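Only one chain is shown below, in structure tokens, and it's the form predicted on its own.
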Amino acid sequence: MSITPFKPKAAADASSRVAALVSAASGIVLGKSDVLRLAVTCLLAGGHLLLEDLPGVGKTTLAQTLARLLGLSYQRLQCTSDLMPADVIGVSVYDRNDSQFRFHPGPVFTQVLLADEINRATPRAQSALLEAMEERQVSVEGRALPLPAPFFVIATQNPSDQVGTYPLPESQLDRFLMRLSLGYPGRDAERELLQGRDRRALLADLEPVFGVDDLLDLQRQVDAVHVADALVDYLQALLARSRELPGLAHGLSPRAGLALLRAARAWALVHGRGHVLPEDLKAVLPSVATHRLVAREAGVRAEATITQLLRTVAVI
């Protein structure tokens, strides 16, 4: 696929549109502009987002907010222990009038899919999302059915020590471009939340900041963000060093490297640049890499490993 050269002022225009989106979303998801900016970066990069946090901190609200501000169709899939793959993809039902089976699409046929509490679903149900997330299509009775564009999965995950959770397999974790955590709001944001209008009522009043065509255009612009050879050298040095750290069972894969590069391009675009800087890689590295690193033994934290990685690999 040929990549259109970056147009003059395109980066500045993209940055202003993203700033308007983050500003509008910050009126609903209070005090989390940094997380919102990363979530939008994930969307522009064409990836999927995993939100891991305690219940009640705004994960579902974030997904609904982005869908409404972008004018995208939205479906929520509540994951439970009895969820079946057909509940995700859909099911064929026999129509007596036509004497044939008709396919009834499941919630995956949408532009923004919220898979709420994904680690409460069994591995069999979790795997139903794999093809959809990777291929942007699902297979039904020997047919490949395309999903809408854009297709963005936001999955929420409770901490693994909570009752009734199933750990996500590494193959599925790797399908998520980023993993983010909202955390508790700051004191001022929490007070505004407690004294202000209900978030659901505010969501109902939201108007799209820009449309689907604008979003698809921004996603195409990510491909045109320039990456210098020296930046690729730095990325390769980070990947190589991650495979040498003694506390890890294995380091970052080539696919993780592609994910980092894609996220860094989107982050640069969000900040009004048509080229990637080492700082862009550093900014997205924690959210892209932590869920892809597997510790060799208990007690080794991925966050500490990222810090060590950045400290020991010099910018080339």
Second form
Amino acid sequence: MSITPFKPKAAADASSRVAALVSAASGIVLGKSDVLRLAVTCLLAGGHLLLEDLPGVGKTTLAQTLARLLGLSYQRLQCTSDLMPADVIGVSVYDRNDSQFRFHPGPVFTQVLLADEINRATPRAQSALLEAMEERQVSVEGRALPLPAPFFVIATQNPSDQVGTYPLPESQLDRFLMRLSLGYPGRDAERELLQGRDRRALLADLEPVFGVDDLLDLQRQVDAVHVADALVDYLQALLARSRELPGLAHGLSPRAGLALLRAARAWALVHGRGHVLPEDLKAVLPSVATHRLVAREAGVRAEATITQLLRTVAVI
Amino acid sequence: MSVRGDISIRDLAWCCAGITLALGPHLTRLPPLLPLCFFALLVWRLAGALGKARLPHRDYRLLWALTQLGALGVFVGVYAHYQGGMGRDAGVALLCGLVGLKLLEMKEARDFYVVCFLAYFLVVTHFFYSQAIVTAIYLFGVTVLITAALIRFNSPASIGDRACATLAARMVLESVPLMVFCFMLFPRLDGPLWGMPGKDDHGVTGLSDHMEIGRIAHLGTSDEVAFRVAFDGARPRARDLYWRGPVLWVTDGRRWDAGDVARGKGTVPVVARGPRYRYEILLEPHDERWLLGLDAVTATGERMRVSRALELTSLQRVKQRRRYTLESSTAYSLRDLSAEERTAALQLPPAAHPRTRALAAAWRAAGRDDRGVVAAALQRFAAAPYGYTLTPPTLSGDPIDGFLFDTRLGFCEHYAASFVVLLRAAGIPARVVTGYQGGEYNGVSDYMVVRQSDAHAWAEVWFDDEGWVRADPTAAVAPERVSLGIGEFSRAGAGIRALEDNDTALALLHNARQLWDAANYQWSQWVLGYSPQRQRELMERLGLGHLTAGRLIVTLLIVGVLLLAGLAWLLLRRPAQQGGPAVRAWHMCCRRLAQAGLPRAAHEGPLEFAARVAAARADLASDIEAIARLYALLRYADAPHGLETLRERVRAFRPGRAARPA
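What would you give as the form predicted in complex with its partner chain, now that the form predicted on its own is on the page?
The complete assembly is shown below, putting the previous chain first.
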């Protein structure tokens, strides 16, 4: 394990920038600063985000707000059962003037892609998208075309409506670093929403807080956050425990461990620390792990198991 | 923690300090060239580590050749110095030389361990030479130092030297109970484990089986302990404390020898006429065969013999401290004289001591009987201007005549010898008895110390009706020598006595000396004198008397394996205590909070817990938050500093007990 010099100043700076971002976003997505902070953490860690919630609670607004505040290009992809991979990636069309095929890039060539209701798309379309997420490039007619950097996918899905959907298999859920849900707004937040200005109008007025370079710089800082042996011990204890908990069909994979560590690093940076604490792991664990764990019996909620997991692993 | 491969200068300094101190007491015992070479190698190694000199470590072949040559040199040198003898001294010299070479060769972690364990071995070799308390204490300290060097080597740099030393001292101290346990119960061998050939057979100066005028003057100034006595109950009066040693019969006019008189076997013709005293003597080694006993011995112990002159002799030379129990009566009668003994007790060199013979003849001519002659002789010493001194003038010519009629200054030997010559000249059987007189009582541990300065010589006279009777002419000259003992007596002579009564410093010094001697006595008694017999006694008291040595070893092995297995089980069952001193400090803090009614749940991280505590007890908020932050930095940021601050803050952190509900 390489030891990175401990730079409290840089970390504090990162923390205040993220705080500014979160407070600006809170002006649009009301009363959800915890979720916003986790969402930003996910983006800083370079991970894709899955929002699972009912329609109308502000998933799209959240995605748009983040794209806007970060100064990133934004595309929306509405998934339906007749969505073809070409609708995602793009298509080569014969150009008569040039007498050759010309590639028309699809919506995936953007920095923030909102894939709405991803579970309505067919597995074919899903896998085209998920492959782009994983590889950060698409293959067109034998050529590899890189996607812009940074590249985030914010996908949403509706948990209650299961008719005519193709639920993502666990192996593909794994591609999302975090799964978050917004939930209904609180009483005060909802009142403000109802009485206040239209969100779309507000969004149009929003100025970017970050430039692309700032974001890339912060992502590099995430890599430099120090992880002590003691923390790895704790992480391994968590992973090992998840594999022996009776309520689960299977535990957390090594990839899940890597994802946890990555998210925890970003979370530590968001909180102004140059090193990861067990608290950071615990804070990101529900968002990072829940969608990767499969309950053994239907009806048992993975959330309850996560709580049990956290309560049975000692921090030394 | 990664495996350490390199040896830092700090590790090296610790190791060198340990090994230098481990070598220290050997310096005077080694051939002078060897310590020089050793320290040259040591300085070379240190200078090399500091970058001030080149070490041969780069080139493996060069290093190999150098160490091989060095080892050969040490072998040849030691062989030449000790003329081929491979005894204790040569072995130790060899070890020291090779340790020096290993120090130079030291390159990897493995070498470091080898050097440290060699240093432990060096520590052990000192016991070949000395088993005194001071040696043991010193070597205990050196052991701590070497252990600290090993701990230093295996600790991260962030842990301070003092912490290493403290841990080492604690580890060594914690192993003491085990040491005592093994010492007490491990089957003991009769005599020391190492039957090393060598020069360890020399005893200390003491009495000898002959006497020449002038010899005991030397002893008079020696403060060494001759033996110690612990009485079982009451002690005899000071003036009855005559410790009998060799009895001298044969004289050539100047020199007195024991001869072959009264060596034959036979019943001891002693009859006690007063109370009997039982006592235990702890005799310092003197490399002779005689043993000392209070006059007169009525019952003896094992492995000793009593001659007809009541001399105690050991079956072997006394090369180690010897302990034995005797019974004596200070009032006794000794009535047995063979014809051979009578002849020996009257022997005088022909034609020697003419003036003495004339004096004896004159007394006889005056019609004095045996008792009259003895009285006249004692009278003469008491009345005439005779003096007691430890530094008498030299005597040329006939020493007895010269002393009796010219110089008239001497000490016990002079008086005893001339007294016996006087009596023999008058036809009365008499003999010289050597030994010790008096002794210093040590109130600290209830025993007496008899020193070499208490050496004494007196006479025994044969009366046909009474048997052998002790007559001490020295007592006639200087009664205080006998009633006070030589120590007090010589102080009185120098006028120190009056001073001492007032001077508390001197009194303190005296007390300290008694205390120190008592410590030495107990050390000899319980540590060095812990013999197989004592062990058997102890085992019987513990109810293990039926165990033989073999069974004991097997039992100890089984107990040891069971203990280790239990320990292993405990350690494996429990999650390992990780993280070292920072974690310990944090746990201490958590324990205190638990006592204050705020226990940390096992799954709570430091900041989480601190936040909970701060919410519950606003007064503790700033303290606990600072401690938790510091701990988190040390533990999860591997921060190099702050351990001391954390410890201080935890030490000062007093959340108090939980308030009892009213």
